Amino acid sequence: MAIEIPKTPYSGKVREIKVGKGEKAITVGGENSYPFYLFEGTMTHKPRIAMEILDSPPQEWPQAAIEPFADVINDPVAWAKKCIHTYGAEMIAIQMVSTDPNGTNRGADEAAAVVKKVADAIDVPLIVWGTANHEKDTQVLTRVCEVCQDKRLIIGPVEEKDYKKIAAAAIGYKQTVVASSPIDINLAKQLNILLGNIGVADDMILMDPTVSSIGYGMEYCYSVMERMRMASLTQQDEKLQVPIICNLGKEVWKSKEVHLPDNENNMGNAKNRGIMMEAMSAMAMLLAGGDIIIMRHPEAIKLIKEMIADLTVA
């Protein structure tokens, strides 16, 4: 006698979204189960990887990051290029660690030129991520948009205390929108809403529930992100059927094992500890219903897409 696998039906569906234009562009979401449960429904579009640059040279990275674009760092155009052609990147995202208010503090003008550079320089979808200070973010991407406004930008974090204005922007520009919100189901939902109510298509928004590393609290971000698929897909929650970003390569670089010297604690080669933690960090992210993981290194990248490939084989 044939065994039957119990099955669960959902009733919801994640949002589609298109990010970038061009022969490039990319479209995410779509499932109509959990996360890779391609035996309960299907995963219309498979997640992706951004690869991170920074619009200035790292100034803590550890060595192990550094490594594979020691040559490209201080020129973040050759380093998005670098991403895409030599290690087949399909996303690029650019943190502009230069305009944190309590570092470099470069100026709006200047940082929005450093990426027009960049968005000029690839056709793949360009993430533009800003330091979470509002007034400095506010001020950076607005212009960004605007300098941009015929390239298809994703652009965040776009928080409850600074929404309105970074958000109109977007609309003016038709950028996409990164709706972040700290670690908590209602006010993720929140702040879909807010964006809606002020304008703000459904289909150019992505939901940043934030994310760490494993080891530092991913149990409950995990969790948060397992209540937003539940709360879509179960529930027909509509401002939950959001494609999910995770802007995690810095969360794990930041941590202190990736700092340690080898063997240290017994813990073993150091640039070996920092690619597995950063590849664990990831698929628990993609396990959790992530649809766009921003990383950092080539062979944690690697590793994540040969899962990926994996997984999503019918």
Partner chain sequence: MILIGENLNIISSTIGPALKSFNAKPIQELAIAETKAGMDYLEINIGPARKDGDKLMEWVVKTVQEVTDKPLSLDTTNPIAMEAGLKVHKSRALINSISLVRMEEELPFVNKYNCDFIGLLWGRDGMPRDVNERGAIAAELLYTANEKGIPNNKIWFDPIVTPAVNIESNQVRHCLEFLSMLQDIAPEAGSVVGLSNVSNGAPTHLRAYLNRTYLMMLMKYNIHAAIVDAFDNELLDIARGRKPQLVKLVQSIMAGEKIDLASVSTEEAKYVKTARVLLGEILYSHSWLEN
Second form
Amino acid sequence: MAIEIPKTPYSGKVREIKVGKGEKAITVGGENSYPFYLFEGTMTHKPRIAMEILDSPPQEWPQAAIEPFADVINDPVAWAKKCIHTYGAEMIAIQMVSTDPNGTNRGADEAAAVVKKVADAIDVPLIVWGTANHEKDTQVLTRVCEVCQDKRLIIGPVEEKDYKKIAAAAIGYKQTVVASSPIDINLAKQLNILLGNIGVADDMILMDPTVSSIGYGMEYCYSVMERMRMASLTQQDEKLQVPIICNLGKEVWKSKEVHLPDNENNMGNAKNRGIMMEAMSAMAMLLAGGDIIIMRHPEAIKLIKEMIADLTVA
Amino acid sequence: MALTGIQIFKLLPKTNCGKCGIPTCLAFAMNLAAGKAELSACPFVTEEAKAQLAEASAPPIHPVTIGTGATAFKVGGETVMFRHEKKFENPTAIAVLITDSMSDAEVTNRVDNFNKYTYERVGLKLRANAVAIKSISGDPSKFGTLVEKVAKATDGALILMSDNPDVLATGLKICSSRKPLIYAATKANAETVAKLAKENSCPLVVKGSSLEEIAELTGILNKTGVNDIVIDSGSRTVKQALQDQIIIRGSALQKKFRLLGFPTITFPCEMTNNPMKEALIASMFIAKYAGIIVLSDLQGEVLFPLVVERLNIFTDPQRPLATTPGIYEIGNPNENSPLLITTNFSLTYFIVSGEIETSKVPSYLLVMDTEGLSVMTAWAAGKFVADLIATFIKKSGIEGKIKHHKLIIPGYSASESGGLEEELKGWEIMVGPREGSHIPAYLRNLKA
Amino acid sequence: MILIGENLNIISSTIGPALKSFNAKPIQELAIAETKAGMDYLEINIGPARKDGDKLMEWVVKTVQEVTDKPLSLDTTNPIAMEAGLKVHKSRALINSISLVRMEEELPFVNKYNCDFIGLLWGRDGMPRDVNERGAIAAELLYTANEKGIPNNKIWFDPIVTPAVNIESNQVRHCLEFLSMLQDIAPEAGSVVGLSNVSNGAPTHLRAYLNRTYLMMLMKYNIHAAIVDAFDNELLDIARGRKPQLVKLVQSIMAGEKIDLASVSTEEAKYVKTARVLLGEILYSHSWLEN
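Next up, the form predicted in complex with the partner chain in place of the form predicted on its own?
Let us now look at the entire complex, which starts with that chain.
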């Protein structure tokens, strides 16, 4: 009995983007089929997991998330190093929470100095993520671009309302930008076009569709990402042939359910529940087309990396 | 190719008798085309038309019902590869494995967890669906005892698992009235097991070592009149099993290949020894096309995220979920606690209530019925506007719970604040933040 | 094709305040201008008008009828306001609109005041998701109207298009397909669209391209009426058959023809790109004409 295996009519591929410098530089993208449809195409570069650190001690993390980093949580440099040397991180993402105008509102110079210290101390690619406050991100991220000249950082989020200055700094100091749009494929495409119009090279853009945890609208970003992949791979939509980055960990670990104690509402062990919510959310993002996932808990990351290995085994 | 409503209409008797519950044949035809009516409701349709319609309207993936009564569930019936195209129809069923080599205590514990672990979300009850009872020993009487025990302990749907038709027959004798899923017909036993399925009118799993072999088997079974089939592709590696799911769904939908047009069953429990990895594999199968997943054990910390993921993936993308309107108390509020209002789009509710929780400021949250629309959309549609909000507040009973008259409205509804002050005499209307993530800071400032 | 001028609308920054203050001048000026522009009907949209809507509708119908003889299309979700407008309307008015939700209340107006109505295909669970759901809603609306003695030719079905910006549910194809079935479902019934809805959310200066292209696509299915911007001259040319080449171009894209952008003028290329967006062949973005 011959099986009629359907073939997706692919006509495009996701761009390859190199981030970081030296031996530990990483290239993402390059896939020419839907995620893990390896009977139809290839994923030139496997999806990568970036480990998240904060630029200041976390305020509202549940115990399960703090525990693996308890000894380094006051020192971003030590924290980043522990992620790399103890947990095998291939990329680091520093969340600039201290700069939030609704919080401690740390100034741009001081914040950029912290990033510089981390960038100098590690050799893996570094993602720097602001607070999505347009004015403040413009100050902080442009300064980061400058003091970390030639570090080949990934800088985000760059949004429709603040892209001009941040992107200009990124062009000037050779950093890659994350084009961030609010779960809307039209706006995502539009922002990529706008960035191209002001001179950001195609190979210096990643895109962030805005992601959320299981239970908090995950299905919306899941479908937007699937649409992005469909457009880029089957409709030759060049403006969407951009690797996707998902800043996921922080979304999962702020949800109500990871903060509930053990066995509350039949939800079992609190630590494992948080790990599972993070790993399953990441699994969904990978299946929808994520190329880089920013995650928090080392055990969730370990599980997800095993899945990526299993799914791409030769 | 599915028929249009007009094509269907031409095959109907055009009596407009209304016996189908729909006043005209035209309306009935349109509802048939939209999948909102069943042809069997028409008493006058000719056999010839029936055959023609059945052939044309047979779903590309056959829907299979497993179990009976309130816990029965349907798998299959899917029509698309991607959920943005049209909703995924029948949520992946979750089953827990019980074997005849487990201790009595273990069996009891697993069935108890299966019964007990249920979760409420957006007014829905989320839970695992089935117990898979597997014979390891091959001993029919041992299996029979176990089936009896499990059937008594739960009203959940059942899956009976053995390679040995005698073992399956023993199990069926005990619980065939519960319409269990029989696992499995293979190349070696297909004829005997198919007979069991037919005699007991139960659905049946076909297991093969390749998709070719499976298609051959389903073809043979179809000829003997067995149609309620679930496929086990036999793969137990993550990569191959995922590919099988994609190819099975794709060939049924895109190639209209009927012999693979059935829902699938998958076994994360046989793919790893790590329960958390197993759950992660299961989460992959929920997104990518499994009809049933069998887990080795149910723990709250893995079942909860799985059933919520399932709810998300199987939500109709064109019909957002709505949550129950009313007063929500967050963090034991008292008569002086802040009062916020939002709409009943479920995502809005989850985000707003989650952020209030994060703020650690005990509060009341009023959730108003806006037919599941978000704040901005509801406002634009005239469903979240001053006079309606005022009416809702007065009827909600919140005034009996608080001493103050201050209402925090969403930032996106700022333009309604004037109208609200007019409609709600004596109330102070405060405009909250536009984004949920700014709620904690807002509430803390309020308190300070 | 019957053209209905959309401009007299409560959301307009000049008309809104005029309606609220019963100021006749801007309203009458607009009505005269729309009449001069060649509109067959004038739309009067007073919004939900929950408070004193009857007074407002009665006043605005009288005010407009003082300066034009064109029939009016009355748009409000308040049935009391609707009836107040119909009572004072002189010729054969158009009710915009009646859907399943309020049909028991509003269908009786149709014969009582001898008017036509727009049968809005809005379902009980909201927006129809495909052509079949549109068909089912249309059949029910049709049956109920016929039961009340309303003939098919008094019904103008509106299949409801979603904005092109909202690609998550591009309904253009479903709407076109519905129109192709309409004469089988309801012989002699009319069809109508709120044309500008297709461009909702797009940059203001580019909206006309979406509106015009969609109209050309609808013309392939003999659309009976459209609610349009009375002052888009290019659109009026298209509707009145003065742009046959352009219409042919757009309809050839619908038929699957691949158009080489180099072979057409810069202006034509914009319509080609727009047609591809509406047909879902390329993804909408605000810069769809540039890329």
